[in-house]
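Presented below, as structure tokens, is a lone chain in the form predicted alone.
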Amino acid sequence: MSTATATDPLLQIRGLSVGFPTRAGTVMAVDDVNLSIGKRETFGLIGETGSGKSVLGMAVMRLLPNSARIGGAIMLEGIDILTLDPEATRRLRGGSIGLVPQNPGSSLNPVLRVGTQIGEAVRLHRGVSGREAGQVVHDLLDRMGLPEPEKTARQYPFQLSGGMRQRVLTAIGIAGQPALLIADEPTKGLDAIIRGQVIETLHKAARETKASMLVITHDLQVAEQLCDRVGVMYAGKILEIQTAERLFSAPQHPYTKALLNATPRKGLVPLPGTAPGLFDRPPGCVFAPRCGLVEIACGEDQAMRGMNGGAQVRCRLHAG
């Protein structure tokens, strides 16, 4: 892990809201999110399926559909990327912001050699071609720990193991020398052995590129092992931000505590109730209907509050 903090921010998200219009009204997938990612910092975003974390990642990549209603600001190195024109946005993707998508089995083109796929990203974002591009491809494969880079570059994805394919995806993600690397559910559907290889690969990518990283995951083990700080999302809102070490040893929000208690090492204690649906989010604290500590004050919206050690928590238990 790096020693960077958000006091030296690369990315600042301010008041970000993302809504999707439907016949029944607007669905708010992300609701007034504020967070910062420091230079060379790895920031994790965790939460249950449907919490809004992947939508937030797509907003940063500018990959949301045109129908999405987006409010707030996403500042990357001082520039609000929500104001960029389409051409500048295309240069941003794969350039200043790299993406490591989930499921390497479907993210790689099965009929193109590995070197060709990495080479496309190199030529597009580094402006080199021919022999120089080939050398960059071999260098990227070597940096990602793949044996015999020249041989690997000539192979097709089906000839590689799951862990090797994930390293190829990471090589594509860093081909444009990004300032920010986004890994979206990088271990989804992978077994324990390959999951460990993915964590190692992302660690290596962060070290090699000196990039900041946003890791979006439901895998708490990945967040604990890989990230410097972690944000917890629920029903479109950030409920807690802490250093990874403190969050997993001393969680502050009742939802974070319940989420960790539902893991095998905490006894698989299920969370009571169910997450709110798209159209029935409660007023005030969104976790209140499932919280054993709920009081009348929880019917009012809670602001994020700073705590000692830099933690931030959205809960009336920490008011004043």
Given for the second form:
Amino acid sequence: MSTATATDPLLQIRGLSVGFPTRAGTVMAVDDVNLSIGKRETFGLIGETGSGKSVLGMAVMRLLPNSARIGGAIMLEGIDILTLDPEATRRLRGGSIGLVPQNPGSSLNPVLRVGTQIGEAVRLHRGVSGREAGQVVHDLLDRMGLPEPEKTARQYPFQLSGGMRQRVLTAIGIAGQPALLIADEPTKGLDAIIRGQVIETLHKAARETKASMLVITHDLQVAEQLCDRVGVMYAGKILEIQTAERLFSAPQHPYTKALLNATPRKGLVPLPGTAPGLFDRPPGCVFAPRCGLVEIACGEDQAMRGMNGGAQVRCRLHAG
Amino acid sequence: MLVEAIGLTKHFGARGAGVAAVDNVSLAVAEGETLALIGESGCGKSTLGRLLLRLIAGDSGRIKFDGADITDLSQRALRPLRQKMQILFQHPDSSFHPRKTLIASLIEPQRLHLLAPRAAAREKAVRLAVELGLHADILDRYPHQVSGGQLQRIALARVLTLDPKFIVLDEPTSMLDVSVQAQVVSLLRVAQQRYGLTYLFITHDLDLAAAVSDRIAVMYRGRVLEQGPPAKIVDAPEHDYTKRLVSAFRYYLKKD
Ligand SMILES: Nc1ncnc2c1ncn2[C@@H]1O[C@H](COP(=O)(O)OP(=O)(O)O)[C@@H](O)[C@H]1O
Ligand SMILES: Nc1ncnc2c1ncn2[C@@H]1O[C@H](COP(=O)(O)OP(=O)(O)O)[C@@H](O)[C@H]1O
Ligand SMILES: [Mg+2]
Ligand SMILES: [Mg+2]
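Return the form predicted together with its partner chain of this protein as a structure block, the form predicted alone having already been given.
Let us now look at the entire complex, which starts with that chain.
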């Protein structure tokens, strides 16, 4: 993937907004988001706590509460999934869209053998059962790099290491042969060595199934290592999309630059101020109050613009 | 050396049962230095930090502070030293009373140590909080009404009210976002310079350890495997575990 826009998109999100009504008015957790994910592409969504990453992911999985006010369109293989009825929505999850849950410690049922748990997903979404389902389970475990799939299938979660449990969860995520695999914070709370294994496992899952992948993470190294392209979210908006390689070597938006400079490797340069809360989003550019390059034009909302070199940036510095 | 551990060992539960949480550890932290202690979760970092501060008792080994052996001091004899040896936790909310205003919690340690009358204690607490970039008016709020980054700064201000010499920083930024982590680290550096502090900086993030410390000690299953300047640990690790750790941080997946 060498350009910043997906050439053969599987998923296209257009003008997506998600608001939650509260007594003080509707708060916009996701605001005018446009992005596309290509076939077989791994797309990373990075940004700090509260920026709207998980809400965006839940919108794609149709997991938002009924109270949420949703605008825009989410096209998966040409169908707007926001218009699907409940039955079709149920088939979507675990079917066309697979989910790798966050925490390998708590996402598996402790009293069921892991083979049984993967088998459930296989029966539900592939319509196979009995010996055939068992065969699929072993095949999935094998593809996830577990050395003894038959043995692992008979074990309980507590008998497996953290890295193995993560592979089991990933096997569940791909059990329905999804076109799109979503992982929300797959490395949260994990030590470095296991984190490396998770990155490998997800990469393997995407390659084996030829699925596209949406990786939601606050961990910049995960995005850099695993993803083809990366979008940077801040206060509900996407401020920049670039190939991972370019984003981490030549960030364009002032927020992306500041975020990278705050990492230990880049010297821990502090970013002044705090991110706006849901109730105090500034008009115009959401980053303007913390930006060192602010000018009058920043008081107006900027559209996402394509640049030479393929980046898409939402900043007046990159206007025409 | 300001702080020294010699052959420290600590088992939890029945002695001889299971492995030691801290196993024959010797290390020293020089005055004004930052020693980073890294290792995976459960390897014994927090236990070692608590042993050094005499918050828990060890099974064997010695602890020295400022030249004096404090291993067997009574709680009473420890009191004046407690003020000089402090700890900052990963979850600052655990050290604040949820129904007390932040300013009330900020003043408390000085009152407990009988250091200052209320008004003077308050003045000092506010001055330190403002030095750490906080607005004095947020101190009238309750813990849940401020962000995690703000609460960690307030926790640091509270520790500083006691004029400590040595602070165990137990994963002080591991719950914070990258940009807030950078803010907190920068304040820790300022405080270290201004007040001549010595830090034991506990973290599981090798990049962070390398960025903040003068030396790194690598801990694995209760033991300190090796110690050295960041460049040495990162570029020429000796132990297999350290090598694996370094490669986990330097590792780049080959995309195909
Ligand atoms: N069900 C909900 N009702 C109201 N607000 C919500 C709800 N879910 C999320 N939010 C708010 O939306 C914002 C974005 O949240 P989230 O997507 O979880 O952030 P991230 O995953 O980037 O940390 C947050 O301010 C959060 O409090
Ligand atoms: N109060 C305690 N009682 C029993 N076991 C404990 C206690 N505190 C820590 N441990 C055990 O000691 C080991 C080291 O724990 P800890 O020092 O917290 O590790 P770290 O801080 O490196 O994650 C772990 O196996 C932990 O379960
Ligand atoms: Mg989230
Ligand atoms: Mg600990």
